[in-house]
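This document opens with one chain alone, in structure tokens, the form predicted alone.
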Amino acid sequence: MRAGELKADERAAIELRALYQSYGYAPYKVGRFEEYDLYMRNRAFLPDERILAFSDTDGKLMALKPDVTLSIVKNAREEDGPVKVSYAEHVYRAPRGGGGFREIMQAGVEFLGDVDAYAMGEMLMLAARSLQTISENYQLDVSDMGVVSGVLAGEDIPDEARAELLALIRAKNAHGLCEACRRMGVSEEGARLLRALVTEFGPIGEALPRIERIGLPQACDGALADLRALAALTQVYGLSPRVCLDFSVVNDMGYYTGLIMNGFVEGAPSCVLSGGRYDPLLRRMGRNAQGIGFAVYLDQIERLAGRRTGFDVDVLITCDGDTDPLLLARTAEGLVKGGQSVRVQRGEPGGLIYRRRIHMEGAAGDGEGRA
């Protein structure tokens, strides 16, 4: 890499935090270490219980930071209203292809307080963005964990067998789903709306209507109500195609609730960005509010072969060492202030991407360039 230029997720971070700045998350900056006891705590939370540890100078047992979402919550303060946060960090973690543990760029947001229809919208919204921003062949996979907890509430069976039956389900199993059912008791209903929930897959505002035919109870509700409000709002926010509706995505119910997320974008091997509402959380952590936020894992887009992501800059500006510097100046100030990015070198561009080209010698310039 020549020196100076941008790593893919390092642009990427910053076109996410104007993203999510636009729509008034404001930026967010957590330590690198926390209590290793606050992730001991809820290492289910985590999408890996392996954590790199060391004692503080003092005795306590500190760890480098694997996730942000609880630095977060365990530090917003309530008294100031509803938290909308967003942050680009560094986590701590070994990566999902295996390997030692990796200091990973991770981005994201994060909103505490009255999570309502609109609140959800907007989050599904800058998700679909976030994925648009890394590649323009995405796909936004959501559910409601409300739903898989609506058919099971009728079903008298174990913590230990529902995590069983999730586990069917996220890998979208539905033969060792069938089998599963018969051998824990679970009701025929029960079993044929599960097998129902595994095989439905397709945008949202197509397959929603599929899913409230099969006959879901009443514990559903107000779930299903949720998933008409966001498939209406893909409507509105332009993203209806891209938003497809897949209840294998599913997480640890004691800690989600409502809208879950997992976003895929072409070239990467596995999900880019996770997220969804995790009020049980909250709660867990002494907190009187719900929450709901994703993160976007941008070491995976610089495994993207060949992967640019957008444009190094508007303009680039070429000279020769005769360009009177007053020119260049006044050529750059105003492009900059007509809210164009700027970049002034000598010589040939090399390898940069850029929108428009301007070559100056001496006092002239020939504005040729490509777009």
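Numbering follows the first chain given and starts at 1. Rigid core here is just the name for the largest C-alpha set that superposes within 1.5 Å across the two forms. This one's a predicted model, so the numbers in the text were calculated from it and none came from an experiment. What changes on going to the form predicted in complex with the partner chain:
With the core held fixed between these two forms, Y354 has its Cα displaced by at least 2 Å. Relative to the superposed rigid core, T318 undergoes a CA displacement of at least 2 Å between these two forms. Superposition on the rigid core between these two forms places the CA atom of K337 2 Å or more away from its counterpart.
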Contents of the next structure:
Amino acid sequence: MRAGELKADERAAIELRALYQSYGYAPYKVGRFEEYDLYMRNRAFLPDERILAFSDTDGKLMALKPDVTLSIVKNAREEDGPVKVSYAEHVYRAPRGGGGFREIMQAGVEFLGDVDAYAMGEMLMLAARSLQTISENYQLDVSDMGVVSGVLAGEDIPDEARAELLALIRAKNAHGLCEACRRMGVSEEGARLLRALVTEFGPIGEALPRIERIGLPQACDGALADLRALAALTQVYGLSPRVCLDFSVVNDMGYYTGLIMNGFVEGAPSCVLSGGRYDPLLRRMGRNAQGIGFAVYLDQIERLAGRRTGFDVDVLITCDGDTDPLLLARTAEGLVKGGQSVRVQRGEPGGLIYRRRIHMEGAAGDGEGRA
Amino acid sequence: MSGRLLNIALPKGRLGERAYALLARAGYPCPAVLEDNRRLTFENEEAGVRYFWVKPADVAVYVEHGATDLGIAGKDILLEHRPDVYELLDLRMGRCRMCVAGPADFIDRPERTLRVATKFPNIARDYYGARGRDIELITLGGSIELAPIVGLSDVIVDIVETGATLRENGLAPLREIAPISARLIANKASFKFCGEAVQELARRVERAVEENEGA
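Now the other one: the form predicted in complex with the partner chain, given that the block above is the form predicted alone.
First the chain shown before, then all remaining chains and molecules of the complex.
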């Protein structure tokens, strides 16, 4: 297949691999199956808890992979040092709204090691450039879980209440947040700060100074310092103003700390990229390291290509039962060697778009194709 | 994408008509919306909006999938289906309550599995799950009040507006689960790429809601 004829998701997978390799992220290949238990132990890390499971020949319960990060973390060996890998793999998930499981192409990168300011900035840059590969009109929303958890740290509320507050923050539901804070006994100051985190957003260089002025508690200082470093790095990488600070990007606190990201491209109705820093996952899996990464959901970009405008094939050769197969073979070979694509068949298929048509009945005859 | 019309899903019915009136007062009129015909889409280029009439339960689906940028959906639908959308405003109309209801003298015996009939299985499951209560869920499409009367369930989880239907059937609200009203919701990607227009609409509608409350 010629490069120009690649589907949008196939083209993106190739370009993303080249992007990740250019920053030293080695291609990583994982199998399609993994022990079911791995996902059961880390259910909250997955975007959806439904898993396609089956029994292996020895009776062991297996799963078709719903996620790649867990396998990379599980297989990483500490003695090998820092891990920088990229992948493009199929995962198996049940989309929201039903309709059964689907095979979804996902590309991404993972870094396991000491996640310092450079590592975070590089990951943010790769995420932004991944989106740019898909569309020039993109937006990367970033947040730091340390800010929201720093505000909540001062409030004496149970875990279920925290989960409810996170859901309201995720929905930018300022009115619901005020009501929930009153009901849960969150302090007036805590409620004010949470509301400000929901309503203040924008390009990181502009929104971060505004956020720093709202009077966040000391528990947020580390997260704010990380965000300041990231804001400076977005300038170096030339990513402003497409990287936006948005604290409604939140994730499970049991697995994520620090930077988290959601990416959008114009034309796709939902987020096409998500990721962040997942140190708690590594600790849960007994690894003495930090981790950060993201995934791009290539199934989301399949529809971005719009209406089909090119040709399916250069030359359509139609024939009947009497046409000499040797003549057909010679004609097709000549055309392919001449750089054209050829489709040979009896009758004309519906819906096929071709540049030229040749009809052959025993001896070659020429006809006009349609475009 | 900025400069294009904002697509807004309205729920068919009385609530949708009231929500449209609010949007019109906020500066987004399209009188053709109220014409009695079979058209499903209406647009006013000058106001920058295109309206769609859709089934109330489907509004959140249209918005989540980006078929429309915005929509007016009941909080009951949002609680039940948990769409991944932004909930920008409480329009403070179509107010009612999501309740557990049953015979007024009903006593819940924890040693028995509670049979719960509802059109909202996720809301019922969440409510009782958070309380560690073992329930048997009976999902119905309508006439939920009939279930405890004929012994199909012990209680129901349903929307209660005035409570008249419950009273007429010898039932009463037993517990409130959540207050319900109409909400303005937005597709997350639209919020990024038509951000100014979406936020301006939300601001204007918020002002119209406050004027409504003050009137």
